[in-house]
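Heads up, the chain below is alone and in the form predicted alone; it's given as structure tokens.
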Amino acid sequence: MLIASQILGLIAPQWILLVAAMLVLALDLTLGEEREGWLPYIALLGLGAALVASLSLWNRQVALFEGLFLIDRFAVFFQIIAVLATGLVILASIGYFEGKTPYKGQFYALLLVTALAITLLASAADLVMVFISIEVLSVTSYTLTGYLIADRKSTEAGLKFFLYGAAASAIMLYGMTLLYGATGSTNLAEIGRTLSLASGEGSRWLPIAAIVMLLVGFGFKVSAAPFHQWAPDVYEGAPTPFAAFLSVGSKAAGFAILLRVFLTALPDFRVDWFALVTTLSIATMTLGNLIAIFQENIKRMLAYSSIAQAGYILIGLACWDPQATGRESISAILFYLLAYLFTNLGAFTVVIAVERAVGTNEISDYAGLIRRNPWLAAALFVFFLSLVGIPPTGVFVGKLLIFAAAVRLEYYALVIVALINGVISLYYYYGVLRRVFFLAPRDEAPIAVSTPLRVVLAVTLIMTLGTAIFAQPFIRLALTSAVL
């Protein structure tokens, strides 16, 4: 039995991100406009102990509060994702609400929450929490997707992503009762024993559809098709730097309890699902591509880019094999999701700085920005290097082990698939690259870029080349967290 101390240390990263939020919170209410700069370094401050208190839990394997809650290492990765990528936000969110809105201070608090979330919904090990950590990630996403209640985009995009994620969520709860009404349990792992010993074609119908019904909560999360619809609306109205978040952190929580639930509760049913998984995969990754090509707006460009990329990790799962590949191919997707963090913030970084200088998110005002800004340049050329997968960037080797865990089943099909894709993905990235280096600016003055946002380049563009560089350490990082 764990005593009090114990418990609270054990969810010492949540509490911890919690208090920091309030801490946020109150000092926004207490503190005047001369000194609210200090707000997002003691959100950085949090974060920087949340990550203390999560690499502190590495070795620790526990469940608490009666099964709810599951503290393993597939839970702290995800707890390090969620506080790498808050905090790189929040540097890159630094000065890019001046003149938006006055209400910066609940910016930081509210993505510390949703920070929150993601750490909860990683270590749900219970369909009760996974939704409750799911209904708080989406309620704070809605939130902060429509913050800039001055900007009509940005209300609309809020609007639209209350409306898909309500019907999403809806759907997905249903799923979770038929789940429950076919076991008589909320725990996963319990659900997962019972499913294995029921016998019987008939027993297979309620799980099936439940299966059907959880892919299209957990779709949505991923943007994977044909729940993307969201994606590109409302990465084009949200801050920019939310729109950051958006496509690295909800995604990774997507697919951290896409795995939990799908690896502990339905494994005896890969069979069923993984044909689901497959069309998804194949359907997301074309789909993604081949509308990035006719966007005219960047960020509507990263949207279907980052739907791409949500299908090229769903061959991972897809190629889950208890028998043969089931460690190999998690741990492909864990490393995917490492490298991506850093090279799709790094690329959203790059347009955080050239918005701020120009004003807006059109591709055309990207021409002849190695004159500009050579640094922003030859950072954005490195990212869509990785986005393509070509080496050494990090998501090549993402997207190396990926396709050999699906080589090593022989799903030919599905890696011939992701490779024409990633050719088509080489058009729309030379598209900018080619307004970038070869076209002439219509302005000629330099672009400034601000200290936080230098940092988070450096430190996004480091990782990007060093998670191939140096990909070992990652690459044990990631099989050792593949354990469910």
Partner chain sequence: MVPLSWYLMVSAALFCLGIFGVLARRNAVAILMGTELMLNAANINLVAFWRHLRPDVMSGQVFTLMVFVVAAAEAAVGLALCIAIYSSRGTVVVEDMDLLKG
The other form holds:
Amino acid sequence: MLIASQILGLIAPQWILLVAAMLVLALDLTLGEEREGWLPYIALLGLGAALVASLSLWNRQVALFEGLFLIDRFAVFFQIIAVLATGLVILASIGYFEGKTPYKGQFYALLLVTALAITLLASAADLVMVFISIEVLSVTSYTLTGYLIADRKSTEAGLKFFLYGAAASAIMLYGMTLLYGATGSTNLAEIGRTLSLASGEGSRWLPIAAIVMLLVGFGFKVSAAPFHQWAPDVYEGAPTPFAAFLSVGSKAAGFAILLRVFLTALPDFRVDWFALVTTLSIATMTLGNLIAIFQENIKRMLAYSSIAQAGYILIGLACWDPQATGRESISAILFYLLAYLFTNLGAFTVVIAVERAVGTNEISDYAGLIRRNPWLAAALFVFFLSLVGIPPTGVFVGKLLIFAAAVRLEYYALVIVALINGVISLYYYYGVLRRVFFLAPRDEAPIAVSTPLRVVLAVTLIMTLGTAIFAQPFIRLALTSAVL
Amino acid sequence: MVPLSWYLMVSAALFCLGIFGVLARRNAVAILMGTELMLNAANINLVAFWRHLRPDVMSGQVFTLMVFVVAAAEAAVGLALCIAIYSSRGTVVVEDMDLLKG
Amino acid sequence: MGISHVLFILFSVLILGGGVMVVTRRNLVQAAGALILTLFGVAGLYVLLEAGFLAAVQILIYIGAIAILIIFAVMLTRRLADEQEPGLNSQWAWALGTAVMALAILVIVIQGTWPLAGGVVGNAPPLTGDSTSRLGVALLSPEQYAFPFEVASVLLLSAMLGAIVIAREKRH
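Show the form predicted in complex with the partner chain, please, because up to now only the form predicted alone has appeared in this conversation.
Let us now look at the entire complex, which starts with that chain.
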């Protein structure tokens, strides 16, 4: 039996994030406009404290509140991802809202709440907890997407996100009730035990229906086809820093909960969800890459690219086999998510820098970027190399690890489809880079990059290359975190 | 006592009415009403399972209360978005929202 | 067939009849009214299932707050022209097909585990003690659901904050 102070220590990352959010809100009301600039740094301090608190939990393996809430390395890994993503996005949004909205403090506060939601999701081990945490993430995401009320695209994106999201989560909830009905429990581990004891007797169709319905909700969060339609509109309309957050933070959270639920509650139905996940994976990467080719807006292109990336990551789940590749495939997913976090945030930061100078997000605006700011052009080059999966970059290593798991199980078809997709993706990434390097700019004026954006670019660039060149410690980190 | 399966059938029918509403309605507020039907269908399931499986364990009822909270939060945010859109465009018909192609 | 069966059928008619009107009525004020009928029927089912507290909450929160909020939104976003326009989009036939197929699948799935043919008398285990007080204990004791209860309060807080930011008057 744990005493209250011990419990508080174990949920420290969560309450620190909550306190930081409340503090930002309170200071926003009291500081006044001239000192408003402090707020993001206060939010960053809170994130730093939360990071220290999560790192101190690294060696703990505890189930709190009768198994509602698990603290293990898997959870801590995603706490780190949540804090990193939120911290970089806060840095990247400093100055972004100038003249766009008077409510800057609330943005940082709500962003801290989304970070809190991701840390909750990573630890959730009970359907009640899963549902409520996923909804905290969704509801704050709808708000932050529609945040720029003076911008009609932003509110339109917010409403579309909300309508798709509310329907997807209602379907997911219905699937959860079926699982509860089949087992009489909401605890994931207990559901898993009951289902495996009952396998053979009773109807197999009930858990399969539940799996399909859960996949609607989780697939929506990771933007897997055919539940991806929201992503392009939302990425285009949302404030760009928040689009960046959705593409890495929200996606990582979706994969965390997908892994936790499927591998603890439904491992006995692997044969059934294997086919579903494989189909989803192939459809997602092919659709994402093919439609990305035709985009003229860079945020929409990155949206389809991030849909395609979700497809590659799903291969990792399809290749999960408790006997052969259990830990290997989970760790491949974790590594991929970490490398992808830096790469995609970096790409979005370049977009933010260009958007702040040019005012729009058309791909044609990238013509001659190398002459306007060679650093931005070089950074974009590295990030796109990584997104295609060309060495020496982080996502390349991630792809390698995922393919290794697939080859181990002799799922060569999946690898071949993914490789063909890599070639297709080369086409549209090259389309942007061709403009950046070889076309003449419409406007010769150099693009200035603010200091916070430079910091984000430096961190993401170093980590995109670092996760590949010094891959060993990161692979080990992913491997030790791959315990469920 | 009414058997469990009766409740489940009513809930399934209500859920599918909700799906139809979400897919077929043009007005954003009407789509929101469709999702409310789906949430209520899930709630009927939860309470019926709680009563018929293990009424001594309260997880089903707690789950239902959480769904109430979520429904309230979603309605507040969704309707705020509807009002924001209406004030700039004068409509909440989803088909008329075409600034974002998709 | 006892009184509970009669009540069940009555409430189900209320739920599904209301539901059909919610998704088909062109006039959204009428649709919102039908939603209240459905919500009321669901509260009735909770009473039959001996979850009295949930029935009360259903009426106070769902009908008293959420449905009223929806009616407000309908009023605030109503155009007179809307009454002449169709309530359904051009894909409604496809939507109907999807819904009917989903219903068929769900019925088969439910039949497989809880067959309707099991007779008209349910065999729920007896309810011992006061379930409302047990619900209160479950919600607020740290060993059970106090933690998600707190998370729910964070959800409401952030939804409130977001709704205020978004729906506030624009300042130019």
